[in-house]
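In the form predicted alone, a lone chain appears below as structure tokens.
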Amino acid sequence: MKNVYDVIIIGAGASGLAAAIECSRRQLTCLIIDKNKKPGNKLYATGNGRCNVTNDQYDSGVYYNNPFTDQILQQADLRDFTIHFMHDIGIHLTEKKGYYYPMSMQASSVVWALLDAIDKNRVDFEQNTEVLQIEPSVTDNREAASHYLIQCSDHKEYQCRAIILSMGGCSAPELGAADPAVSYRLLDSLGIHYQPYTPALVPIKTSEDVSALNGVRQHALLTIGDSAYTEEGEIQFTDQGISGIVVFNQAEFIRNLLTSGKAVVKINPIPEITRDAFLSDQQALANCLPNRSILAFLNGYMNDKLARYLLDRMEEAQILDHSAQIAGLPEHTAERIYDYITNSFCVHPIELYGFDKSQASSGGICTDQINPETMEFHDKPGIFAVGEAIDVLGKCGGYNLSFALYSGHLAGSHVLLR
């Protein structure tokens, strides 16, 4: 393996591999350096091994109203880009409720296709190796490409004209995530500003004991704090708190509220049921099956463990005796039950889980340093940053992967053009 390249890509995740594909197509000599034993290591586990790559719904909110991604969305349709990108490397997609997956429903299909799309004659891999230091040597002409010396943990050194930083974030360290200390050292050596990485898209620990609900899944509407943030979807209860996609997507807002001491999550497990419909159902059931219990009535809307949990708390609040039968329930009590379920069922977050439970990272390279049309640093010719290495976070639903692919594509398409 030679030690002089046009481009060196640090990190063999989705964004790095996408960048390498474009470098290969442009006949640039390229080396990918990665700390893991095989490229695309985390990709194999994406989407529980099914690899959700994109989504029908794209707006500013899916990237938490990040001004940088607002510019990206103005210049490209990430859904269409990802569909065409996947098709070009031989992956056909299937759509399920607005979410797009490879037809194989295997993340491995995507990894193998990305690797096959790279021209092996012009792209080398250095696996199981960490980059320890980058030494820039800028020419007198600021418009000319810089040259860089890269030192690795195996005592090897490489030279290149351009660098693409794609070392990823810090989520799922057991799958080979970036070591934040290593990433910070590299960024510091290059004078690159960044926000510390924090776990994102992560379960929440609550002050309430919800262990009796461990494993229960329920479609619900979550309202965070003072009603500024809401999201509807499936919530999953754990032995210590709450999880599920709808919780992951709200974790960033909950994190911000934790610092103020005002973190509260209201859970409405029957958002599609109106008060009138609830009362009508109660009356109808009382007429048909008067001996049916309140628990059995609520079990018609939700998991029996959740119904029992709510009834216990309503009994503590002296709303009802949950051993009562449905026929003997006064209308005003039925109204109070509905109001409690839809407006008073709350949990209080006390902590977010760590990187080992997170789906992605928040933080990273500050985006105000990067040109969104090329992914190159404004004041560092020849250095690009892509994917989860930069401070862009998308909600669950293929948004992080589609951004990784698109940003890698941009960098690989524009590197060494000037």
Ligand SMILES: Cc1cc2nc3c(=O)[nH]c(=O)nc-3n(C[C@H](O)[C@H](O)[C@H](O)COP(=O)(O)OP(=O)(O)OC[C@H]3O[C@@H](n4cnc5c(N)ncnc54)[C@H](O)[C@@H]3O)c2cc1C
Contents of the next structure:
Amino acid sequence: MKNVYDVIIIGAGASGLAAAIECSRRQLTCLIIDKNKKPGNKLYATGNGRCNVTNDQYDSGVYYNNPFTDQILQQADLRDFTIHFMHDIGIHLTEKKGYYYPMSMQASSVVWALLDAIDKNRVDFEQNTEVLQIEPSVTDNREAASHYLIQCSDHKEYQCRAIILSMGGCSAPELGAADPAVSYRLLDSLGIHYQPYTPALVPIKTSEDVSALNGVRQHALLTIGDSAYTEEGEIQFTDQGISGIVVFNQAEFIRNLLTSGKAVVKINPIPEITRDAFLSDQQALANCLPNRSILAFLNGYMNDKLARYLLDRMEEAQILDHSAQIAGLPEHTAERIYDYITNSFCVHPIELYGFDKSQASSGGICTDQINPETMEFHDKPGIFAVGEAIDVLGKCGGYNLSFALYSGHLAGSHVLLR
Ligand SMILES: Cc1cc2nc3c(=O)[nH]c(=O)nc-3n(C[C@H](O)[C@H](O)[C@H](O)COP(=O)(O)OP(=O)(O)OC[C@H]3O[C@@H](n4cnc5c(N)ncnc54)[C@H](O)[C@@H]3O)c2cc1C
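Which structure goes with the form predicted in complex with this ligand, now that we have seen the form predicted alone?
Next comes the full complex, this chain leading.
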């Protein structure tokens, strides 16, 4: 192994591997350094092992209206890019409800194809070692002055003409994510501005004891705070709060509300049932099955543990008695049940879970320093940043991986071009 390269890529995740593919296609000599034993370690866990790489729907909202990704979306169609990029490395995608996965439904096939597409004659891998220090090589020679010295935890040192920072964020430390202290040190040494990494796409702890609902999955409409943010999908209850893709996606908004003390999440578990339909169902069942309990009636719409939980809450609110039956409800009680279920079932977030439960990080390298057409720093020629290391967060649905692949591809295509 050499110790002088054209390009050194720090991090062998999706973004670093995409960058390496382009570097090797362009005949650049390249070294990828990664602290994990094997490259693409996090990729294996994505999409529950199936690797959801892209999506049919792209708009500003899927990246939380980030001006930087707005520019990216103007210059590229990330769905088409990802389909073609994957096709070119021999991975064919299949679409399920707008979400795209490899046809194998195995994340491992994506990792393998990414690695196989890298020309090993040009690209070296240094695994199981962490980059601890980056320094400009100090010299009087103008050309050599643009070289960087990289120092690793195994005491090895390398030099390069350009660096691609692809060290990801700090989510899922058990999968070998970046150590924030090390990343901050590297960024500080290069004079790069950043926002601290915080857990994103993460479950939420609530003040209410929902442990009786632990494990329950229910389709629901979530409304956050003052109704500005709503999303429909499957919610999962945990022993301490709520989880699931809709919750992950809304965690960013909840984080902001937590500081104001106004964090509340309204859960409507029957968004597709209108008031009229509910009342007419109740009337019809009261006529043909008058002895049916309210619990069983609600269980016709939702998980039985959730029906029981809501019934307890409604009993506390003196709306009805637990033992009530579908027939003979006092006047307007059916309306009040509907209104409670659709409008008054709330939980109050008190905390987001940590990096160990998060699928991505928010924060990272501030994007105003980066050219979105190349991923190179405006005022640091030869330094590029890609993927989750930078302050870009996508919702669940393949948006983080497609951004990681696209930004890596851009950096690999432009590094040392001028
Ligand atoms: C459980 C889980 C499921 C997910 N599922 C999906 C999904 O289905 N679809 C989707 O779009 N997104 C998904 N994501 C998010 C997605 O995986 C990431 O956004 C994406 O992998 C980021 O790629 P990256 O290359 O930027 O960073 P990473 O994949 O994190 O790679 C960075 C690499 O750099 C290494 N590194 C860090 N610091 C150093 C250092 N100082 N020296 C050497 N090496 C270093 C790390 O060890 C790591 O291997 C999921 C995330 C998780 C945790």
